[in-house]
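In the form predicted on its own, a lone chain appears below as structure tokens.
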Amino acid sequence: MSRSAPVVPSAACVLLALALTACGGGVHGTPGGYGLRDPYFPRAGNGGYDVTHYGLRLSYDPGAHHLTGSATVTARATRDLSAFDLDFKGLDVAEVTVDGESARWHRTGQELTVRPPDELEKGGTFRVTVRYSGAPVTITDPDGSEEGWLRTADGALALGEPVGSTAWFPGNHHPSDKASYDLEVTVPEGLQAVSDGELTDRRTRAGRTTFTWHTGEPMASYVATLAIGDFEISRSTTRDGLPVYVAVDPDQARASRPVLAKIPGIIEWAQDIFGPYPFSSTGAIVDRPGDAGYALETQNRPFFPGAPDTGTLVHELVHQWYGDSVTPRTWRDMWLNEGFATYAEWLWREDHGGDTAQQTFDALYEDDGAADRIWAFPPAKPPGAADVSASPVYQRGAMVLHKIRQTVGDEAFRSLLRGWASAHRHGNADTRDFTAYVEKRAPGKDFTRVWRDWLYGDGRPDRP
């Protein structure tokens, strides 16, 4: 346990305390409470305050494995606050400042606690600074994937899906708190930092080069990225002017050159389904295979562990408007971005001349083979923090998209799609709100047995 220097409160002050007045105040706050109570991850999230705003800067040393960090988190307190919760695993705290006055501060496992001088008001906006250094770490998910700060050949790679963000800034770590970014990283000559947003400064001084990124629309932590390393950058623009920025291993630039050069051509026929791109960019990120083994849809510009196939290419940037846009209230909800990501796949193929949405939910329903894989559980209803990624949640999250497209037709499922990806823009939402949503879009029509069965339903339903 660390602590900064402790105060000593007098006598006077303790009896005022007990008697729920603070010295020479008269607030009345509470600790915000670690954990938003999560059903897969209690403890990711804090409450008591709302994020808008994370200011950070940061130096990495590759070769020391040494990162030194500045994070200001810009806050509305939701109800009065003598203390407050920020999510931090590892790396060690200097210094910690509430508006700019040294606070208190403790930490237990990956919670840092946070005493202001003043108690915080209801309504109003604080900033509090973290101070921190040292070797950030690994995070091992509960299904064995690893996230968090991830060491490469030539760098550093930051991933954050579910909750590997808390091992390179503090914040409040859950999707359903999402605020705007800016970061400022500085890394030896020669290398480049590529995160989320826009890149709207570059400078080197005495061998280091301070690369600055911002992202204005609202993000969940969980999909912020910093890749570090050596990388071949290009730029361009949609016909539509979107800004399209690469990044890419020099090692993957062969194999991922014609693949990477369809994402103009797939955001707009993505638009066409989906509606407007809800962000400021687009682009993408390659890395050797082997620094992460899976592909991830980092806001703006998805990560992949290698040149990625059109397939896994549609289905990172479509999470740009299902995950990234519209984000999960919880960890249950993860259908909503996978299941969605996935039907987008087979919407692509059944667009360029491969197998129909049809043949591929045919193709699986009769697999007997994936039976054990696809029907282990309904989507909406993952036994545990281990699958929120599993089979189910993807394929049978797509399955039943696809059962809503049976029984609403072709040109109002469309409409669905558009209309849901409209109605939660840079928002939260869960599956109820989903399901309301559906049933209101399509009076007259009957999910009963869509919900009841393909959603919810354990095992694999009897076809009609």
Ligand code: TRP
Contents of the next structure:
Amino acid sequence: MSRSAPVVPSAACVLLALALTACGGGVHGTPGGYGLRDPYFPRAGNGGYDVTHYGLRLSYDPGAHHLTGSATVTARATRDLSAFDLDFKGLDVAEVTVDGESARWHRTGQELTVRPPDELEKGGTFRVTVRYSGAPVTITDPDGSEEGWLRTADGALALGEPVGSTAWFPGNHHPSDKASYDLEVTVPEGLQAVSDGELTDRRTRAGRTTFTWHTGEPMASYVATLAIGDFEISRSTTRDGLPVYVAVDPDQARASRPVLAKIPGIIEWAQDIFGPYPFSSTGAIVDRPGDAGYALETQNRPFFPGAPDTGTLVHELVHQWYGDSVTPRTWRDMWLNEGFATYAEWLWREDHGGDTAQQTFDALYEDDGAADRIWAFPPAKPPGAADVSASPVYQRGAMVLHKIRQTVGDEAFRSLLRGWASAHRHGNADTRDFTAYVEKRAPGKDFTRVWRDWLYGDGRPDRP
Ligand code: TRP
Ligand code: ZN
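The form predicted together with this ligand is what I want next, because the block you gave corresponds to the form predicted on its own; please supply it.
Full assembly next; the chain just shown is listed first.
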């Protein structure tokens, strides 16, 4: 791929290399290039390397709306590289180093192109450090919702689905590249800084508090989060000893308490159905209703704009299995997140004295008022980037799962749900992986119509 924004010296080097077969010390790397050819977000992610770890050191002053950051990205080159891109939007870059040596860089749109002093060899690990500062931006998505860095009444909030993490740290911002994280955040004393993983240190000096968060399990950057503000913190553990860390805006504390008390029970119920919880802690972050327009399955600790209802809490917690642990390979595979999380809501109701999943399915199938929305497009083929969070991905995605359940029976279905989470635990998967998995695990069953009509077909399928 040589689609990188042109770095003039690098292009010259390539020409020279062609002519003289010697350039940059004899390694003939090429630019990694921008984008991973995602069908909906073609510029998201970058070619030529695989991130293993993000080390982020940030400092934020909410009053001045000023962020200072240093990001050290550890990555493995997947080919010989003369240059590579990071996704990074807004904020001013002060310096870039690669393996401790100062590197040339330039920016076009969300691409930060870095040209290391020495070419990077395929298979080798390198560390790129970017120092930056400024006023982080809020990004408006193709569907009109806001993500990136959001200012709140008492601080800020970083939300990253699908590309918002470009607004607060440079990286390979595509779901297919997961990594571990260490995040150190300094904020004015009195405020909290809440993120993914576990809080490993917290210290106050000269009126500023530094919070250190560690995420050991692989995390896609779109589920990385940071919430800065006034929060009431409560810690507990589930019966299995899983740490629960909950941060709630004081304004939402009363309304949230009863529902958040259900977290341990929901995790236990979910483990029973979906298999072992994939991460080393859980919890929630609740900010005020005006702070964001939606809930999000941020890793370990889902985010809610205001006290959630039980269904939404179940939805975001079950995303930890389907979305955060088993992560879509591209944004086209969103139904593997939303269909599963929505079906979990149906299962929760079924298991707790509410409608059965069959009743929920029937009601949706017959709801002519919602027909325009539910049958607008097939869940596995959203027409465009603005549709990846639309109703067919959620409701009709869940209906696909229900059709599988009807085909294989309850017991085999539960075993498929668990098996899928376990087969791709902490990895990535796409729709074809899923259909192949189901067919392999249920030999002799016919899924032709489920795939053709429910997963990929246009319009409302006929009732069987
Ligand atoms: N994933 C969120 C949920 O259902 C919803 C969401 C927020 C979303 N922002 C998005 C989905 C952007 C797709 C793209 O819990
Ligand atoms: Zn969801």
